[in-house]
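Only one chain comes next, encoded as structure tokens, the form predicted on its own.
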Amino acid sequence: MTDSTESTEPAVGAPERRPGGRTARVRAQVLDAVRAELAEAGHEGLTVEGVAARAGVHRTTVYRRWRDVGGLLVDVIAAAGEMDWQPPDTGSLRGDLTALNREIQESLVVRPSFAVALMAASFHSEQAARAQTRLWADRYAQCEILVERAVARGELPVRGARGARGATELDARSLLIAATAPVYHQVVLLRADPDPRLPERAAAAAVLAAAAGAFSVPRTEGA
């Protein structure tokens, strides 16, 4: 569930129909340049002129299609959402979450880290922030299959028992956030050296908490 920053306006980097041919090549060159510039210089060093020079295109081409840095960030995030990424499938929830955490950790500790640079950029651009929020939501939704498979294998209860508050069900999104959050906290917030044991420890803790009912929520009507 790695990432890498988005406007709600389709004209700014998120057209409904993706072009082909030369237009697609130019887009690929420009977005590669955005990733490289952002990872190396951060949001403060990201400029249309620098991207155009690195991509080998005229700056008017960039201005015409993306308008500004915000538009470039929006399209980079949109491109991340277009990647054919699939969640891990190791045969167990603990194994899946461990593999997911390792992938996340690797994306955060590589230098320069495009994922970290993109997160930082989202604090400087409303367009980027909105797009990154959508990307995160999509990624978590995509990863809910990990929990669904675990329930199907009998690793987790599909529903809790009926008690004083009524029947409950498993909140897959909360489980996924609890499993992955320690990795982001250690590397991004604490800026600590990566712990090779953390991906598995965080995964194991989340699985144990889920089995104990920590992520059970009141069952919705009709579910």
Given for the second form:
2 protein chains.
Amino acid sequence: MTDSTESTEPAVGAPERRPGGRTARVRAQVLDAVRAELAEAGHEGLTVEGVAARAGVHRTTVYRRWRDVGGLLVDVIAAAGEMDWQPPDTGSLRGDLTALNREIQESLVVRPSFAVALMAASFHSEQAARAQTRLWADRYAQCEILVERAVARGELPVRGARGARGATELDARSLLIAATAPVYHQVVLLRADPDPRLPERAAAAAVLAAAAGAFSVPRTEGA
Amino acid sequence: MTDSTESTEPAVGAPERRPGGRTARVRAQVLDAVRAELAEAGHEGLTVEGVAARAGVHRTTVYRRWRDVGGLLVDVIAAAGEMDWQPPDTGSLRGDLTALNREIQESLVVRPSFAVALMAASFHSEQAARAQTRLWADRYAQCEILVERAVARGELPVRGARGARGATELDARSLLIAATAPVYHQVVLLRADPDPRLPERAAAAAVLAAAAGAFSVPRTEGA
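Cool, the form predicted on its own is there; where's the form predicted in complex with another copy of the chain?
Up next: the whole complex, starting with the chain shown before.
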């Protein structure tokens, strides 16, 4: 999700950037301000004026480049996608998923939580919702490597050769969702106190289910 | 969604109700209006005036009984909790969890979705969030019977007698969350198109994990 394309007419939420230049500096200041405002006051408290004041830039600068609160939200989500994030690599699927879940839980329980504020915003802004959906899709796609590595290490059952009758492959995305969904569910929807054992337990349950063939699908499916 | 229970000392948001009486009728009209407004315009569009107009009652009636939008939200969630809802009973844990997931997915994908509007509201109203947390807790508690029945039928591993060394019991709530969380995750957070196979797949994965011991905890834990 990089947006450092050259354009003479920058699109809303994707201003032209020259790394290290004034444009990049202003964007960094403004997006830092959006994150701080979101985390403090949530989506409902977000205004172009508040962001401009906190960023120390003129509000016409913000209006010109991001147009409105929706444009700011889209760009802050795009910036999250530009982060140089790498999925964990601990040597086992259970370890990787546990590390991933710990990272997720941490981002959800920290107060104020930018991640929760973004989710709340996505209920109210179609623009933010679409940007966030892309970010989730990217992150889960990045994490498929965890499942591929586990298959390569022989940790998970994959039966038969490509195209063989009865051959199966793992539905990596379903496995990843099964492993991570309980953490979001407990913290975001059930608002339970964060359980320090949950990241590992949810990871372990998904690995046991995978080992029992829960996420194996016929290789021909969808082909 | 029936909401005709008796109470002698009504709390805010839970006005005195005489089944069939005027009070009950007004409450039913007002809560129907809240649900309709929520589903159409979301939490942000909810106003006492709009609810009163749609319900065909005077707005002072609404102000007096429910005080504000927060009171309306709390009562509409309370009314959902008063529904005579019964967990499914299909004869197998996998069948029960599949039926439960289908019901959940249906409530989330119907447009407009009252369930999604309530979730959105809970991000912005602390009162609504607390009421919703109680509702979730009640529903999961009600569903523990699914796991108890499965244990009684011998579908799930429970080792040893109460108090015996190495004895385990099933953490029913964790199993229920593992089974249902992926449905919410896909539809509410990832905003993926509803997958008609997901209710059964998520149920099956949780049952496989449970059979492999994923939700077995030492019986002494927490005792």
